[in-house]
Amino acid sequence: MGATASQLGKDLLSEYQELTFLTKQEILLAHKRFTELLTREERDLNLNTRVPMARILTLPELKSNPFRKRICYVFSTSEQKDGSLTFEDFLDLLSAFSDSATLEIKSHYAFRIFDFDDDGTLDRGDLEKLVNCLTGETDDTQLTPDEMRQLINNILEESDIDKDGTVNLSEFQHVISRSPDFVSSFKIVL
């Protein structure tokens, strides 16, 4: 653990805490969990090394989540848009999903994570790829296209407030209020 935290420095500890929803502990946790993701090459880079996706999906934190990809895109600052991440992506990662972590925080990245297509809005594509997602898309447990059309229909008529025929964040802000489950749900412990 000494190692740990001299590694990242007393200064970096205290900008990374003062910068995210993680304690000290929760920092050297996550940079130590970051630093075995990492060949022995890459550990002796800096703090800017990327991890590939396929690492950071062997998480057992991340292994079983149905948005695992679109989690790392999301959170990835890699311009080649691979799902890459940098400690500093990671740090960011977990603490929008942190148990300390506003509601308002999770919501926003909630819905960036739902918003497959990147416009800024959830459609119809969107909703559907979300409900495959949590459904998983065996033949057993996809929806009939009926039924996928009715549950779309049902959660549009629910959150659309403008009618336009998608969900904007402040619907989905507004939605995701009426929900006392979500920001306990919308973790990841290390």
Given for the second form:
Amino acid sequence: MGATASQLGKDLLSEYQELTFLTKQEILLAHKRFTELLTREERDLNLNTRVPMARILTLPELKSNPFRKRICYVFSTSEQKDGSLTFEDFLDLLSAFSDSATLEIKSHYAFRIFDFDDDGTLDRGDLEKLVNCLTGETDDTQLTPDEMRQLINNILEESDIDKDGTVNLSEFQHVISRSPDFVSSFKIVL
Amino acid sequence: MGGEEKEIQDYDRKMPRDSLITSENDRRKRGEEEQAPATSSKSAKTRKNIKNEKTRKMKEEGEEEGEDEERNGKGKKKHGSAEKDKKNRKGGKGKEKVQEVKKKKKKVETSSEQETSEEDDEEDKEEKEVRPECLSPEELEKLKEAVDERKKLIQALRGKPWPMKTKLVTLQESQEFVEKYEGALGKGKGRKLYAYKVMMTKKWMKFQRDFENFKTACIPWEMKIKEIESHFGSSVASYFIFLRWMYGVNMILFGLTFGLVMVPEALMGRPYGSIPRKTVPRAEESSAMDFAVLWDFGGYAQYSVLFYGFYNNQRAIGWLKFRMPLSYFLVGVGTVAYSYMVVIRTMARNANESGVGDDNSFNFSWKTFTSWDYLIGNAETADNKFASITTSFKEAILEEQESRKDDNIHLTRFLRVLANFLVLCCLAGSGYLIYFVVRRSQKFALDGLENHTWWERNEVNMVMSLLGMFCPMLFDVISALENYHPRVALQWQLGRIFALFLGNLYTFIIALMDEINIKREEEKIVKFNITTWEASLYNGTVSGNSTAPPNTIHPADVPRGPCWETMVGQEFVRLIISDTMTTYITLLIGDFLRAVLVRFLNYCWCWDLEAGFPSYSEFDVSGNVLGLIFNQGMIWMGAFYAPCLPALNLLRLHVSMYLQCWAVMCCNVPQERVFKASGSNNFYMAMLLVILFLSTLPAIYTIVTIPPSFDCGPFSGKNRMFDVIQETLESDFPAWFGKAFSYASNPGLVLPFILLMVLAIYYLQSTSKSYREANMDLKKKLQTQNEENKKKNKQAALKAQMDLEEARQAAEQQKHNNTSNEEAADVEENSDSGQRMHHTKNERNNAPPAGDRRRQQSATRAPVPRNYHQGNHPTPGYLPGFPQQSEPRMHRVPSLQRH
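Other form of same protein, the form predicted in complex with the partner chain, not the form predicted alone:
The complete assembly is shown below, putting the previous chain first.
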């Protein structure tokens, strides 16, 4: 633990506490878990080392999440858009998924995770991908095209307030803010 | 205030240029400051723009205030001329310093925008020339504003969806800014105070953060529960959170009984063996230390602080003059009151948290957007979740279509009636069985327990535990007949188990009441016997004419009554013990042994045990919760007669926590029927409340109606247990207090009071109802208004777009008179995509002025033609400025729906 503390630095640690919804212990734990993902050479480098997405996805907390790749893409600040995360990106991720994060920030990131083509709105393609993610990859759990169409029509009917055929961020937040269990289920703990 | 405003206006008129320049300058500067850190993300920028406007407004107010202050200093000569001079001088110095700092800051933050900063510098010079001495307070005010703004920004930073780099940079810059300016601000007379305040705020913040860290580190079993949560999802974790909550409640109950009843009696009360009620009777002495007897809480355990009978009716004990009987009574009442309070408070808090989720207007959207539990970290749980989500989708679609094919509704109806009939039979049968067993055990008890086998002695508890174990399974089988939707089936199942437990408990209590009555009959006889015995004793000593002192009789030899209170307490303690044992044994056999067998026999078995019949067991959330709730109900019921119950329960919960955590992680598989945790929390609480009410009823009934035993317990010798209150009032309080109390407890006052409370409840309920209605109305209004606004915005935007296009086209036509067809088409395409871009943006931030500015940008920036838009939504080509185009939505929506 002493090694991690010295590597993080006291100032940085307090800044991270200021900027995230995490406590000190959680940040230290995150750092420990993150350094475990690094190889031996990378460990000596500074905090800006990127861990490729494939290695991030080996975390048990993300392994069975159907949105794991989207989560990596959304939180990655990489230029190549390869979903690799630095430690700070990783902290951002944990902060957004933490217990005490606000509904606003949670719904903002949820929207970006569900926005598969990154165009700022959830259109029919996004919704279809989203439903497919939720029903799993196997054929017996997937919905038939008919059911899918019906489902998406229903979703749009409910949440597409301005009737432009897509769900945008404010509409999404409007829907989400009324949900009783979004905040309790949109959580990842290490 | 009005006069002052006027004066301000006058002042403004006197030197309009000055203030105008400063404000303008400041605005620009502020704009730069604000925009500097946020060059990376667009959304952040727009937010800042809005914020900028806000700060501008605030700034102007600040200016006015500053001027106001100055004017006060000048005009009214409040501070005297010398002070004023000093102030001015100081102000001048301060101003210089401030500007220095400002420049520095500018270099730091706006190094990229050199031109503007130079302009600013020029303006600064101008300012100095105009009026160098009277700007300082204004500047100070502004600085203060700016510093506060920065501080607010720092506070709000964690709630911003920016990447960490941006946040870090912003934080560092802001902190730098705040530190510098705080140094500059500390020029006034309140400098030391200000510095001190700043320092203290910093320290306080740090302390708060540390305290927060400490608090989270102190929550017991947090890591265990999180681990379970990440493996099994939130519903299983909700059980453990409930268990932890229950542990906390029991901790308080234990503290009350232990600290105020058991410890004082043990320390200050008369010691064991001093009086008959504190001594094991002669007949039982030989077996009082046997383990079997102790296990049944007889012998020495019965005659100890653990039970009601041990306590003496002495009014005050020890050197503290501790009022034991009063304390005993008040602790009993306080236990119940605290439980009610804590349950209702938790319920209210839960309801507050999830109070908005009652409308069903977003059924499908919620299913899609919020049904995944991100905590699931186990592949199997994830598969189950996939399956359950799929079924829920399919069901919802089916329900929506309302094409449920009801094949043979008569058969289902018949089967459901049959199932309910069977369940009722089960319930009645189990109730009768318990009644029968309890009566039989009374007969055994009359005969003397030692002539009977172990089974006969423990029949009641065993039968109750076995019924609690097997009846739910039976119900499960029966519910297969009914063919309900799984969620409905689960509710029925829960309701039936609840009814079973409740029925069993109440049969037990009724049987116990019978026993109490029997004991009281017995007591009467004993009482009569004792008087004759005492008389004979007295006569004996008299007739024997001996000189022996009259108190030679050992307290163990004194005949005594049956003490029904201790009997009730013992029954409950035995029940708790046997219940705990059954729970642990079923856990070990049903979960652990089964898992071990399945795991190791699987290597040499005909079929796949893991996937096939026995498989591993699931964690039964609802069953466990019910068990916990009923256990707690028994505690509440019995705690008055056996002060040791909360302690026992605490022990049980503690062991349960570790044992069940271990069992879940090692031998259970995630459930197939995953149900949401958030909805169930208050469901548990509601059940707990019902049980609390039902379990306090009999306890209160016995306390109020049955006279206490004459020779045991703290209330012996009194007519009723609550007489202790009256006694205390009479002897420990002044007379007027007792009088007031007796007036207050007069039915003539109590009844109107109750009536008033009922009326108040009715009033509050009706107001809350009307509020809810008003809320719904407002919601609807807001929604329609939103839609309308959006429509209007879109139309306005489109119109502006059109005008711009027209102007551009006109300009282009002027430039190149010989426009080719290709270019025209290009312009058309540009306009289309530009309009779309604006359209999406405008929706995203809902800020018309900002959108206005950006629209112009987006229009002047040559937009990249987006092919997919045209491919997806074939908007008909149009001529710019054609009026019909102001409503493209009407065309686009149906085309989308068709896709």
